[in-house]
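Encoded as structure tokens, the following chain is the form predicted on its own, with no partner shown.
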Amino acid sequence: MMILRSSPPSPFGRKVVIAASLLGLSNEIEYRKADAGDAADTLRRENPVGKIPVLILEDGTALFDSRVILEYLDHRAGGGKIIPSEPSARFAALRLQALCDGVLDASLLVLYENRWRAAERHEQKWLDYQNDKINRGFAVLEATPPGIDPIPNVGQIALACLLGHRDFRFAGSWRAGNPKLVAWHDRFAAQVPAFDATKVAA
């Protein structure tokens, strides 16, 4: 039995869960909570940097980052299900997993800074700088979204993450102005019952 390290609001540890159900992997990992802030979790030994998600496999080897553990699930599955196989649509499910989480990485930073630091000691231009990259990130899924796979690619997971990760963590805000992403955002939950089954209530 593989062991997954997370914690429900974390939408890299979502990825994990819903990639996980959708290769017929769910019965095969136990789901441990982490706390990425408590020094005695063990989450520092098995993850050096301390972040989530951490899949722990059967011989003891810890694997993360989030886009590695979906690697290995893949491959583990018999590959080529949420990684294609063929090269260009290897590599674009690739990148748009590299844009979603770039997007995901900027919203963390807005949301520690707030939730770190005093207001009178935000960083505008830090600020400013993180949510330039998460305005050009859904500029461009919004003027094209991406097809949705019958079994979804590593990218379009990361895409229903993403977006579920601004529903829960800043109201939803993405929403007005991106009227094909929330179609999208429905078609995919409609398709993948994972994906309401891992939503954290606001």
The other form holds:
Number of protein chains: 2
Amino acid sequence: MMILRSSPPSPFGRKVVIAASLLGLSNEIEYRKADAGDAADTLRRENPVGKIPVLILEDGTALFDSRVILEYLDHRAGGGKIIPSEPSARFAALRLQALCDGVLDASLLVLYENRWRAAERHEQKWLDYQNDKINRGFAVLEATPPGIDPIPNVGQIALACLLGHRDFRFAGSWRAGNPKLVAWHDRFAAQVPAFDATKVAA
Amino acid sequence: MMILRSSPPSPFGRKVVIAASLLGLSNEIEYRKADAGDAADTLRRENPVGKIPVLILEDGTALFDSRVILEYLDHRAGGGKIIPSEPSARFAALRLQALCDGVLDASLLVLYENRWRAAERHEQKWLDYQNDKINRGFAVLEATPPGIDPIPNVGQIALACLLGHRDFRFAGSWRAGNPKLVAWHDRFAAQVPAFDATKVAA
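I have the form predicted on its own already, so could you send the form predicted in complex with a further copy of the same chain?
What follows is the entire complex, opening with the chain shown before.
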């Protein structure tokens, strides 16, 4: 049995749960909630960077971050399923994942500004810089939304988790002006039961 | 000819230059300096997240981030060179890369605190939180330093770039108390000429 250290609101942790479901591996993974803010949690020994998700294998190896875990799960399921083997499809999927992960990183920094700093110490230039990354990412994704493979690839999984994160943390403000992505979100949710199953109530 | 958008002080950009050299691909890449802080730079069109490095392929495809670029270069060089094919070696390399990239992310956030905010608005709790990640990462790396493969893998390349970054940006403070990593750094530098060749003067 593998152990997943994560927390339901984490978009990166959600990637792992959805990937495991798509690959038929959910029954081989025990979910053990982690609190990245709690110094007493074993998380910081499992991953020195102290971030979730971490996947602990049967031999005790702790794998992180989400990209490495997704590649491992794909390998464990035989390979070539959520990370295409064919090079042009593979690098398109990896590139899309990097884009969505990058937008997520910017979005989390916006969130952390509120979590870590008093309002009078917020730095508007920094928030603008991060929000510009998010807005440019959404503009490109809305202009040319990706497809959805029969088994969605890591890029498509990451996009779904990005949209879910923006729904949960930013009241779905992305929906205005991005009708193609709204349709994409709904198609993904209809095709992948694990997406709604991992939705966190706002 | 591929085009690399990067900047010499970037540790993630340095990973790409070293990887290209190890794979014999340096002559197929034109280095075109990018300024992530300049809104007029084409970088933000090449990568909506606005981060370096970006590798632009002959067909115009812009690949990012550094991990995706390293995997692409490995593929282009025939595969299995800087990312081992054998699963246990592969995931050890990818995990090491994720650890070093994660420590780098924390280190850059410490740097950005100074770059983006007036001293009186620095948030010590946040800086402590990031520095703890860095210190835990170094403690684990010092306790069990990795090997150095005949062609160093992506994890080893990332570690070298992490150490170089801490030398450049934090006056080599990591060296005190980490003698095994100092020895590792020197072995890597002796084996990989591209490491010293990409060193930025402090």
